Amino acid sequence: MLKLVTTRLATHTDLEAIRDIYNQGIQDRIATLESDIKDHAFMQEWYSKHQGRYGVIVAEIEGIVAGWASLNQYNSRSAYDGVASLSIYIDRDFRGRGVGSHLLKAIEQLAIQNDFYKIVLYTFPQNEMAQSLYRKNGYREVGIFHNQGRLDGKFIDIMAMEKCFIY
């Protein structure tokens, strides 16, 4: 039976769980070009940048943080103030169980409340589970950045996707 998933704004007390889930994504090599495991100091600084408009949502199942999503600054130029980039990470034990859908809906509501008109995201072209989630929720592929970064000594392509809330 599927357990109830709830979402809420993250608090400082969620940072350890957020870090653990982020580090899983780094170790699994399926969601980020990041390769350095994040420590407590990094997460403190990261969290300080994710206040106000650039919030963080956590998803819980029976009181356990199962995943998180954040709105991130897309570009520091004021022309892009209405555009946010998106990060979503799901704990290994909860992947494929609907947590991502709950997080995406909640973070989109937060984006709209904070006057964002567009969300962009970047994913690995081979991450079909993530792309399926995004496409089901109205995101479209913008294109592929070839050789965008390196991971484990190999060039990696990155797919850009977007969703506009004002048409």
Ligand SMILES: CC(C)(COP(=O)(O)OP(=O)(O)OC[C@H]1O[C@@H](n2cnc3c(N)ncnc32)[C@H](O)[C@@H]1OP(=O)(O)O)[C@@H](O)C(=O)NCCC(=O)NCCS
Given for the second form:
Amino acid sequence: MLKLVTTRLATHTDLEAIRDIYNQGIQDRIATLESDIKDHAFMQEWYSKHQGRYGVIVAEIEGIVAGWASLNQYNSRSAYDGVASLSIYIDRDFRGRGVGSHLLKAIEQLAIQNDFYKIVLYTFPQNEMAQSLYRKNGYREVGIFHNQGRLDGKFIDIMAMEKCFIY
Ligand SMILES: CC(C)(COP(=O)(O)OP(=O)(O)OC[C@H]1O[C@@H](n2cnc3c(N)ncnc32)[C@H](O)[C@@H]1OP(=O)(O)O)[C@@H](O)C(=O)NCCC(=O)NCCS
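Mind pulling up the form predicted in complex with the named molecule next to the form predicted alone we just looked at?
Below: every chain and molecule of the assembly, starting with the one above.
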């Protein structure tokens, strides 16, 4: 039976679960150019940058944190104050069960509440599950940066996508 997914703002006590899920995404080599496993000190610093407008939302299933999404600073110039970049990671055990869809909707609501008019994101062109999630939710492909980064010694292409809440 499909279990109920709930979403809420993250608190400091969620940091360990957030880190474990992030580290899975890093190890899977499908979500990010990050390659080093993150420790508690890294997450403390990360969390300190995710206060105020740059919020973090967790999704829970029966009290277990199954995934998280965050609004990140896109660019420090004031012209870009209304643009946030997005991160979203689901625990391996809960992928493909609708958690990402719930989280994306919740983080978009938070973005609008916090006066962002646009979300941008960066994804690997071969990350079909992520692209499917984003396209279904109204994100459009901006384009592909070729050889944008290196991971495990190989050049990696990165796809930029965006969703604008005003026109
Ligand atoms: C990408 C990710 C965030 C998607 O979240 P999710 O909870 O797994 O996705 P959902 O179950 O909400 O499914 C969203 C859509 O993905 C597609 N999808 C679901 N399962 C799939 C599968 N096994 N294969 C391909 N596409 C799939 C479907 O189109 C689905 O929409 P639908 O259920 O309305 O048909 C999640 O899988 C994840 O964290 N992956 C690893 C980290 C990552 O890639 N993060 C994104 C970085 S850009």
